[in-house]
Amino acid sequence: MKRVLLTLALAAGMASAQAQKFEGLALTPQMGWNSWNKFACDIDEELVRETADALVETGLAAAGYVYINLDDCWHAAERDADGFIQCDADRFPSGIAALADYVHERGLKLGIYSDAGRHTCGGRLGSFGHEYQDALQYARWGVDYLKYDWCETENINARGAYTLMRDALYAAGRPILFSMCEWGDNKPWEWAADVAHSWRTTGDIWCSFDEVLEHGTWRAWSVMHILDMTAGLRRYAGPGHWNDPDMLEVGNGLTHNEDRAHFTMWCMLSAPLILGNDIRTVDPKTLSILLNGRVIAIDQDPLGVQGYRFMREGDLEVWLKPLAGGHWAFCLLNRGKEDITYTIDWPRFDWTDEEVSKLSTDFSTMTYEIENLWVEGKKSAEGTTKKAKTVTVPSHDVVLYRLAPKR
C-alpha cells in the first residue's frame, strides 16, 4: 500500500506541475455509442461485446463511430483493499481490461463512466476522494474515454473537481478523452476549454421531439429544447473542445422524419455523435440515417465551427454552418406539425460570421452549386443559387444542402 500511495503522490505532483488535458483528441467531435439511453443500468460484458461486433458489421465503425462507452452501473459495490475501483464481477466476469482488449482488437476504443461526487447517479461508487486512483485504474485497464457525471456533488466546486480529474488522467499517462457531464449547471463553456474535450450543455435528453418530461425535482429535455439551449453557445466550441447537447435518441422511438431532423441538427451543432440505440437490432431506415457520410461530414468538418440559427419564422428555421474550402451547410428545419413550402431567396441570407469564423456567404456575388444531402444519386444535385428555390420541408423534418462555390 505504501508503494501505491507513493505512486499516487508522485502522480499528483507531476499533474499539478504540468496541468493540462491530452491534446490531439477530439479535433472533430467524437463519435461512438453509449449504453445509457437504451439500457440504463442493465449492462454487462456480453452486451458490450455484441455491440462492438455490431458496430463493425453494420459499417458504423468504418463511418467513424469508434468509441463504445459503458455508462453507469458497471461498478462493484466496494473498492479493493487499496481503494481501487473494481467492476461488478457478475456482470463483467472477464474484467474491464479484457473487455478493452476485445474492443481494441476490432479497431474500436473503450469508454467508461464515473462521477465527481460521492456516488454516481445510479448509486454506485463515485470518484470523489479517489480521483488519482481511478484515473490510474482506467489507464491500466486500457480505457480511452471518460464520461464524468455530477450527482451527489453538494459543496463541491465544479471547476475544481473537473480540473482535478483532468490532472489525474494526465498523470496516469494514457491519452483519455475527457467528457464532462455536469449538465451546464456551472456554465462550463466559459471555462472548460482547457479542462475537457467536451462538456454537456443541458440536462438529460429523452426520446421526444418537442416535449419536456417532468421528474419532480428535475426535467428531461426534448430534442428541440436542447437545440435551443445549445444554439447560443457557438463561440465556445471548436477543435478539441465541443459543446455536447447529449447523446442521440435516433432509433429509440422517434418518427423517421424526427430521427433525421435530430441527427441533422446535432451535425449542424458540431456535436459529439454518440449513439444511444441498440445497434444489434438496428433497422435499415435508422441505419440509413446514421451512415449518411455526407451529413456526418457536416459534423466532422475540419473547420470545427458550430452552426448559426439565421432565421426563425413561425415553425420554420434556417441555419447556416461555415465549412472548410468555402463551402456552407444550409439547413431548413420545420418544427411544426404541418409541412411548410418556402421559397429561398438566396441574397436574403447574405451573412458574415463575425462571431467565430469571419467567413461570408456572399450570395449576392457568389454562385454555389446545391447538393441535397438527404437525396441519393444524381437527384441530389439541385442546380445553383443563381435563382430562388422553392422547397417543401415536411413536418418535424429538415432539408439539408451543401453549398459548394461554383468554379
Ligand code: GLA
Second form
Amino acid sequence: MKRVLLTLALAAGMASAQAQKFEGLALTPQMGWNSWNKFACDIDEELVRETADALVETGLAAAGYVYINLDDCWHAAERDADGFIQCDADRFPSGIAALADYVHERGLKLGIYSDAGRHTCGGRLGSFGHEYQDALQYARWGVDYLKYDWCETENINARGAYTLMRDALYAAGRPILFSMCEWGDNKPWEWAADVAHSWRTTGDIWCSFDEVLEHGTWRAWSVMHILDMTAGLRRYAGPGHWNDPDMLEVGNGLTHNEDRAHFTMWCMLSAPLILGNDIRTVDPKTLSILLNGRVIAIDQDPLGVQGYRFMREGDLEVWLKPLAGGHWAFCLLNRGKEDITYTIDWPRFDWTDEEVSKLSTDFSTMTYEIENLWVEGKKSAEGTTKKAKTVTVPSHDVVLYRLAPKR
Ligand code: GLA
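Could you give the coordinates for the form predicted in complex with alpha-D-galactopyranose, as opposed to the form predicted alone above?
Expanding to the full complex; the earlier chain stays at the top.
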C-alpha cells in the first residue's frame, strides 16, 4: 500500500512538474475573428461557416487572421450524462468537431470560449470543477484556442484557476492557445507569462473612441481608455505572452479615421488582432484598414516589443516601437477634435528603450528613410529624417511611419 501511495505521489509530482503552457504558440500576437463584439449571444454554425468563407474570400485569412473564435453562448444548457460539455444542438446541429473540420479545411483554426467560474458571463455553463474534462473535450473536437473568462469567480484564486486550466489543456495534449480574459483584475501581467499566451488588460471594450459606457455594476471602455490602461504594461509583453487590450471594434461604427487610429494603436501595442465585425458584409474602406500588411507588420514584428508613449502634448501623442533590423515605428496620434499640425524635430526623439529592448533611436548622427504606412504606392516614401518634417494629423486619427536606417 505504501508503495502504491508513493508511486501515485511521485506520478502526481511529476505531472505537476511537467505541466506547462504550450510553447511555440503566439510568438507574434494572435490574429483572427471573434463573434462577441458584433453578435453577442446570437451565434450559430452557419454564421461561423460563412465567416470562415468570408475570411478566405476577402484575403483576411491570407493576411494572417486565422483564428475563428466562438465566444459565449455556444453551450447546451446541460452537460451530458458523464459530465462532458456539449454544444447547443439547435444552433450547432452538426457539432463542434464538424465545425473544426470545416474551418481546418480552409486553413483556419477554431477557437472556443469558457469561464473559470460556474457560469459564463452570458449565464452558460462554466468550467469550474470540470476543467480537465472540458480541456479533453476541446482537444477531441479539434479546437485550437481557448478564451477563458472570469465571471462568477467570487472566492476563486485567479492564478490558481488559470494555472489549473493551463495544466488541463496541457494534459489533454492538443496545442491550444490559451487566452486569459480576467480583465486585469488580478494584475495577470505580473504572473501569467508562463500560464497563458495573452491576458486581457482591462474590462470590455465598446465601440467608442473616447467615452465610457456605464452599465451600473460595470463599465465598458473606449479605445482611448484601454490604450491608456495598457500603455504602462509594455515590460510584461513579449513573444508568447501578450497584453490583450480586447478585441477590435474596427468596422462596427467608429468613423474611418477612428477605425484607422484604433487599429494602428493596437498594432503599436503589439496586441492580439481579433476582428469583431461582420466579415460577411465588410465594406472596402474597412477592409483597406484590416488588410494593410505594412501596418500589420508593425504588430507582427518578430522582436515583439510593445510600443512606448514618448510624448503627450495636449491632444497629440508620439509613440515609438522598436522593430527588427534597426527599424522603428513612429506614430503620431491626435486624440482631439481639431486637426493638429506639428513639426517633428527628429533629434528630440533620440531615445533608448531601457525598459525592454535596450535599443536606441539615433536621429542626431543617423538618417532614417520615412515610409508613410497609410499612404499607398510610391507616395509613401516621404524622404528622410535629415530635416524637420511638418505633418498634419487629422482629428481622432494617426500618422504612422516606418523608419529604416539609410544605408
Ligand atoms: C465578458 C468578456 C467579453 C465576452 C463576454 C461574453 O464580458 O470580457 O469579452 O466574452 O464576457 O459573455
